[in-house]
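The chain below stands alone and is given in C-alpha cells; this is the form predicted alone.
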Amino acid sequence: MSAPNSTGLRALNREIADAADPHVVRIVATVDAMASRGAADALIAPLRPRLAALRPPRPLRFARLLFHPLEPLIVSAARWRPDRNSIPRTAIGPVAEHVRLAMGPDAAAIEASIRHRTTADTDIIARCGALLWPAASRILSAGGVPEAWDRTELGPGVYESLAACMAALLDQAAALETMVVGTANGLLPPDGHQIAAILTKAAACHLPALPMMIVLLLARVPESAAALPQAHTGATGVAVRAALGQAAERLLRQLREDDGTEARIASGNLANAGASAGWIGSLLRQLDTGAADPRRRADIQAIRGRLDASCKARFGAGLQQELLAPLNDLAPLAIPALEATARNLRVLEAEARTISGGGGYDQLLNKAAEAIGIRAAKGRMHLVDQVRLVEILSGPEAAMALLD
C-alpha cells in the first residue's frame, strides 16, 4: 500500500480528529501497541487535547515514565519556542534514550518493573519514578548531547538549555509527587513549607527552570498559587513572583490555544468534564488576583466565559443523551448507570456554578425530575428508584415531596 499524499493525510487527520471518544481510545491503543510507531505519531497529534481530557490508560514505557512529571510542559514542535517555558515533544525520544543508555542495568530493572503496566498504575509510577527521576537529573546535568538529538533539528545549544531545565525539574519530581499525595490530589490545602523547599531547590539547581516548576505545581494543585508569594522573601521572592507571572501566561496560553477549554470539557465522560471544569475554574480563581495586570485579568475573563459556555453545552448534552434518552427508551432501565449519570451531572453543575453563578441549571434539573416522574407514573420505575434519582438531581426536599 502506498503512503497517503499530503492531501490524503490532511483528510485522514481531520477524520481522526472528528472521531467519537471510543474510537479515539481505540486508535490511540492501536498506535501504542505498535513496535515502531514512526509516522503514526503524526496521526494522533490532533487528538492530544482530547487525550488530556479522556485520560485513557496508556502503556507505561521508559520514556513515558521519565516524562510523566513533565507532561504539562510538553508541546508540539510547531508550538515550541525558547521563551515559552515548555518542552518540545520531539525531545522525548532522544532524551529518554540518552538517559536509558547512561543508566545501563538500572534502566533495565526499571523497564522490567513497568512491563505490562499502564499510566493508571500510580503506585508503580511513584515507586519507579523515585528511582528514575533523580538519576535522570544527574545524567542530564552531567553534559553530553544525545546521539539522536539531530532528529529534533533544534541544535546542541537548545539541548543544553532544555537539559538544565529538565534536570532541575526532575530533581524535584518525587518531592512534587509527595506534596500532591499530601493534598489528597487537591482536596486539602498544600503545605507551604513543601512548596518553598521545592522552589528553593529548583532555583538553586537552575534558576531559569523556576517558571516551569511553578507550571507543574499549578497544573497538579492550583491552590499552590496562594502560597507562592509568601514562600520566599527578598531577592528569591522577587524571582518567584516573576516566575509566577510567566507560569500564569504559559497556562493561560494553553487554555486559549486549540480550543483547550472546550476540548477538556467536551471530551470524555461527565466525570472527566466535572473534574476538568473544577481544575480550570480553580486555576482561574487563583490567578485572578488584585496583583494581576489588566491584560491577564481580561484574558482570564474571556477564558471563564468560554468555560461557562462549555459547561452548559456538556451538561445539556449529558442530560439529554445519558439521562433523558434512556428514561424515554422502552428498554429496561439501568438504574445504577442512571444514578452515576445524575451524580456526575450534579458535580458538573456545582463546578459550573462557581464559575458563573449557574443560571439555567435549575430549570434543566427540574425537567429531568419531571421526566423521572412521568416514567414512574407509567409503572416503569419503582418508587424507591424514583425517589433516589430525584434526590440526587434536585435534593432531599424534592425527594420527600414524592413520598408525601
Second form
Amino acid sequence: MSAPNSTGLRALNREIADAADPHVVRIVATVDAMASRGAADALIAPLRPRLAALRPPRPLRFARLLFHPLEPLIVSAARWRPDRNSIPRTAIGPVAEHVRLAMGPDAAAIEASIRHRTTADTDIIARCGALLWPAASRILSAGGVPEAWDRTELGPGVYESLAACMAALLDQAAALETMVVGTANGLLPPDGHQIAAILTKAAACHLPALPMMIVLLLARVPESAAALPQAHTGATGVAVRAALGQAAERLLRQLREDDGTEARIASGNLANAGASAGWIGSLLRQLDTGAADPRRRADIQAIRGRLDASCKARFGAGLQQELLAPLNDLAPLAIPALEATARNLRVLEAEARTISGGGGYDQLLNKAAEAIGIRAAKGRMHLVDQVRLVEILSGPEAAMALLD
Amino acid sequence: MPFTTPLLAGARVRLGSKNAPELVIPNPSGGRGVYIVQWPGVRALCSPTVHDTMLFRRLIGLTRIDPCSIREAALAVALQGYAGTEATTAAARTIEADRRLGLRHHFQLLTALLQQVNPDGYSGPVAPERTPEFDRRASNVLHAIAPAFHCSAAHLATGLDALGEAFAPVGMMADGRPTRVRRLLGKLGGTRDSVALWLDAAPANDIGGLGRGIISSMAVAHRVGTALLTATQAALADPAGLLRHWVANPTDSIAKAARCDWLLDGWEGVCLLWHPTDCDASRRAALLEMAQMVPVLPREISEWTDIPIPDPVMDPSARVVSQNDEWRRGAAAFALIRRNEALRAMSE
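What I would like now is the form predicted in complex with the partner chain, since the data block earlier showed the form predicted alone; can you produce it?
Starting with the chain above, the whole complex follows.
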C-alpha cells in the first residue's frame, strides 16, 4: 500500500469519519493487520473516540499489552498537558520500544505468547501482563531516555516525569488487574484492602502518580470511589483525598470535553450505548458524594443532563431505525435480531432511568409494542414472536395479557 | 426448575397442600434460608418471564412432580417458543432424540427378554432390527411367560413399553452409545475436573471456599451417580425379573429407573454455567451463581447406595452473599434472561 499524500489523507479522513460502525471496525482491522502502519495510522486517529465505544478486539501487540492498564489515561498529543494526569499517545511507541529493547529475550518470549491473540483475550493479558508490567516499571524507574523520544517533541524533562508516573502505575498494574478480576464482573464489591495496598505502594513509589492511579481504579471499577476515603488515614489519607479530587476532575473533564459524553452514547451499537451509559452513570453516582465541592457537583449535574439527553436521542434513533423500520419491511423478520435490539433498548432505558428517572421512555416503548401488535394483526408475525417482543419491551405482564 | 427469570435461579418445586405446586426459592439476598411460596408469592418477589409462567402453569394439576415431568414440561414450553428460537430448535431435537431412544431401548429390552427366556430353544442372536419375525417371537415369549406372571401378555407388553421408556435415559450396559444419564455424568465429571484444575492453578480464585464446596458436592453426586447408573443398568440385565417386579409394583419399578434423574436433577444447569466462561472474572462470577444452584441431594440416597455421604453435602449451605441483588435486576436482568435462554437451548 502506497502512502496517500496529505490532501488524499484529509479526504480519506473525512470519508472515514462518516463511515458506519461496521465499516469503521473493518478499517481498523485492516490497518491493524499491516506490518508497517506508517501514514495509515493517521487514518485511525479521528476514529479513536468511536473505537473507545465500539471496543473491537485489536491484535495484542507488545505496546498494546504494555499500555493496556494505562489506557484510560491516554490522550492525543494535542490534548495532553503536563498537569492533567494523562499520557500522550505519542509516548506509546518510543516507551514500548525502550522497554522491549531493555527486556531483550524476555520481551521476545512475551511477544511469542501474545502472537495471534487479541485484546479480547483477557486471560492472556493478565498472564503476560503480570510478567511485563513489573519489568517495565523497573526499566522506566532506572532512567535513560528512549532513543525515539524525540518523535514525541516533548523534551527529556517531560519523559522523566512521565516515566516516574508510568513506573509507579505499571508496578501496581497486576494488582489492579487482580482487584478487578476479584469483583467477578461486578458481582462482588471491590476489596478495600487491595485498594489500600495499591494506593499505598503507588504513593510510596511516586506520589504525583496517585491521581492517575485513582483514575485507573475508577475507570475500571467506579465503585472503588466509596472505598477510597476509608482506605487511609493521616497524611496518606490527606494525599489520597486530594488525589481523588484531581482524579475526579480528570475523569469529568474527559466526559465534558469534545462531546465526551455524547460520543460515547452515540457511537457504536445499542449494546455499547447501554454499557457506556451504565459506566458513566455509575461513575457520576460515585463522584457525586456529599463531600464533593459545589463546583464538582454542578459539573456532575451538567454531565448528567447531557447524558440523559444523549440516552434519549440514542434510544429514539435506535427504536426507529433498528426496531420499527424493520417491522415495516415486508421481508421476513429476523426475530432474534429484533429481540436483541429490543433487549439493548431496554438496557439503555434501564441505565437512563437510574440517571434521570427516565421520563418519556414508557410512551416510546408502548408505541413500539403497538407497532408490533399491528404487524401481528396483519398476520405477519407469529403470536409467540409478538409475545416475546412485547415481553422484552413492555414486560411479562403485558405479554401475558396477549395470551390470557 | 429450569426458569429463565434471574431471581428464580436455583428454585425448586414441590407439591404443597391440596396438591398445589409451590416453589422453594433460595434467599434472594444470598444468605441462608429459603422462601417457600406459591405462584402469587413469586410475582410479589419478582416479575417472572412468560416462559416461567407458562412452565409453572403446566405443573398445575400434576399429581406427581418429578425430574421427568418437569423436563417434559420444560421441553413443551421451549417447543412453543417461549425461550427463544434456539431453545425451540433444541427442544424439537431433544424430543425427537428421546423418541428414537425410547424406541431403541424398548427394542433392546425386548431383545434381552427374548434371549433370556428363549422359549423356542433358539439361542442365537436376534435380528438387529425389528422384523415381523422378531415381533412374532416377542409375542410368543410374552404369551409363554404370561401365566407365570399371573397377567395377560398384553399387560406384559404394556409393562415393557413403560420400562423401555423409563429406563431409556440410563440405557443397557451393553449399548455403548451415550445416553442422557451417561452424558450428564460426563458433564458433571468434566466440570468438576475443570473447576478443580482452575483452582489448583490459582487457589486465590476461590471465593470463601465456594469453589471447593462445589467440587466436593459434584464429586459426591458424580460418585453416587456412577454407582447408581451401574446398579440400574444391572437391573436391566434381568429383564424378566424387571418385568416381574413391574407387574407386582409398577410405581416402584419406574421409580427405580428415575433414581439417576433424581440424583442428578439440577446439576446440568450448574455445569452449563461453568462452560461458557472464558476468563477468571467470568469464572469467579460463575462460581457465585453455581453455588446458589447446587442441588440438594435426595434424602433417599442412603437407601440407594452404600457410599458414605458427608453431612455438608446433604445440606449445601454454601450460600452467596454478593454485593447486593442489583446484578440480577434492572439492566443486568436482560442479559441474564438471554443467557438463561441460551442455557435452555444447551440443555438436554
